[in-house]
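One chain is shown next in structure tokens, namely the form predicted on its own.
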Amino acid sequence: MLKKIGLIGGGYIGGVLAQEIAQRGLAREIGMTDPAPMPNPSDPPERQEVVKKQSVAIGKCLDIAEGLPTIGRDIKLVGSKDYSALAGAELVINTAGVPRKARPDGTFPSREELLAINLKVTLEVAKGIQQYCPNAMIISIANPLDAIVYTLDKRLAPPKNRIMGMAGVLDSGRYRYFVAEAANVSVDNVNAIVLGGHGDDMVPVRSSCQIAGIPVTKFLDEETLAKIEARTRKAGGEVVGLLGFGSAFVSPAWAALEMAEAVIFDKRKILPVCAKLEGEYGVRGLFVGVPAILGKNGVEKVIELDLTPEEKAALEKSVAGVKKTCDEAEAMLQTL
């Protein structure tokens, strides 16, 4: 159990994180920060005053706190509209960002517009961490994942083992679920891993996919596996399309908590995480999804897999996509 875990963002993912951390007893204190709701300058002054007194973070913390006697947990929850709720956090999980949603006219913001907006948010996140918990370990969930964790690293310059992005656990979980469903076996039996960036070029590694230690190709044919791998790459969009708003939120929260528990309990568990590479897989200076040992020191070792020629080529393509997004982020940050 940690003394304190800080949560940046009180939306759907942040809410699941807070209630799960309380239920699992992972920290003695949870601090949640979120500026929402924010007054609209065009609203009447009296309406703006009402909104100023409202707080998603404080409200969610109070709701969870009032349920603690029911689940028998003695945990303190603190919410704030600024970053003060993070004070003293040993671990921070960042979910802050604007989801890609339709405008009133039905059009969607471009990828570049969304990146620019979320980079501005990330700069504020970095300031908040630097002010209130500069030594905290960081797990970042916010999208675009690879560019956001890269930006946090550039602004905060923590030891490389103490900052990581959550994507691989989620993407690999989706891959495992689809394989288990198709093979009609328990999800516990499926081992699978997804490498690369958190996007359409992610790499489900078929050569490492096993069911109870047996190669997946003994259970599923080429056509079925190809469809599963394609579905894995688009899985986030599939959820959004069905919901009609926001993004997936329970599975990302659980994935981040699997990483957090590996750190909190020093499990030295091998998990796919977005880690900073310094020569592994031929990559330097970028955050890319790779298998790593997670323990009390964070990312303790990156593991290099033996990939097939096709998988190597796919990973190179995915890394190129990550670099492109990070280069775009660097250029935008010069103007922010």
Ligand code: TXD
Given for the second form:
Amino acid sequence: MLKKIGLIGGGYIGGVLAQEIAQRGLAREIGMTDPAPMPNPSDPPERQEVVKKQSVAIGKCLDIAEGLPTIGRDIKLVGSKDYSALAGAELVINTAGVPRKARPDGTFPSREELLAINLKVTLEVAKGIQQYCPNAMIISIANPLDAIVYTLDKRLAPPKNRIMGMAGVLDSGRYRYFVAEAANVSVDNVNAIVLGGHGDDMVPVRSSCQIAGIPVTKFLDEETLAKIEARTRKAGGEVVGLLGFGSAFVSPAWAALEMAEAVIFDKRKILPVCAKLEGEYGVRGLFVGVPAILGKNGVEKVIELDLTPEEKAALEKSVAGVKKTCDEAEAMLQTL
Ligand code: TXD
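What would the structure be for the form predicted together with the named molecule, given that what you showed me was the form predicted on its own?
Below, the chain from earlier opens the complete complex, with every other chain and molecule after it.
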């Protein structure tokens, strides 16, 4: 159990995180920060006064706190509109920013299209962490995932094992779920990993996908696997299109908590993590989804897989996409 976990952003994912951290007893204190709702300067002053007193973070914390006697947990919950609720956090999970949302015509933006708005938010987040919990381990979830982690790293420069992004556990979970469904076996039996950036070029690695230790190709034919891999790459968008109001939020929260638990309980669990690479997979200075051992020091070790030539080429393409978004982020940061 940690002394304190800080949650940056108290929206859909932040809400599930707080609820699950309380339920699982992962920390003695949860601090949640979110500026919402923000007064609109064009509203009448009376309305602005009302909004100033409202707070999603304080409200969600109070809601969960009032349920603690029912679930039998003694935990402290602190919410704030500024970043003060993060004070003393040993681990922070960042979800601050806007999610993808279906447009009226049913289309939706790519994760990369969120960059301009979420980059500004990320600069505030970095300041908040710097001020209130500069030594906290960081798990970042906000999109575009790889470029936001990269930006936090540029601003905060923590030891490279103490900052990571969550996407691979979710993307691999999606891959595993689709394989389990098609093969009609337990999700527990399916082992699979998705590498690369958290975009539509992510790389589901068929050569390391197994059912109870047996290669997946023994169970599913080429056509089925190709369809599953294509669906995995677009799985985030599938949920965005269905929900209409935003993006997936329960599965991403559970995925981040699998990472958090590996750290909190020093499990040394191998999970796909968006980690800073310094030569592994031929990549330097970028955050990319790769398998890594997660333990009390965060990213303890990046594991290099033997990939087929096709998988290697797919990973190179995905990394090129990550680099492009990070270069765009760098250029935008000059203007902010
Ligand atoms: O696999 C993954 N990494 C992801 C990432 C899977 C699904 C969703 N993913 C991304 O997570 C998504 O594209 C978003 O960028 C984040 C958060 O998604 P969520 O669904 O929780 O979005 P919400 O409900 O809009 O919550 C975001 C909250 C919202 O309440 C804002 O008021 C708040 O962030 N926000 C801020 N919090 C702190 N500090 C600042 N500056 C701030 N600005 C907005």
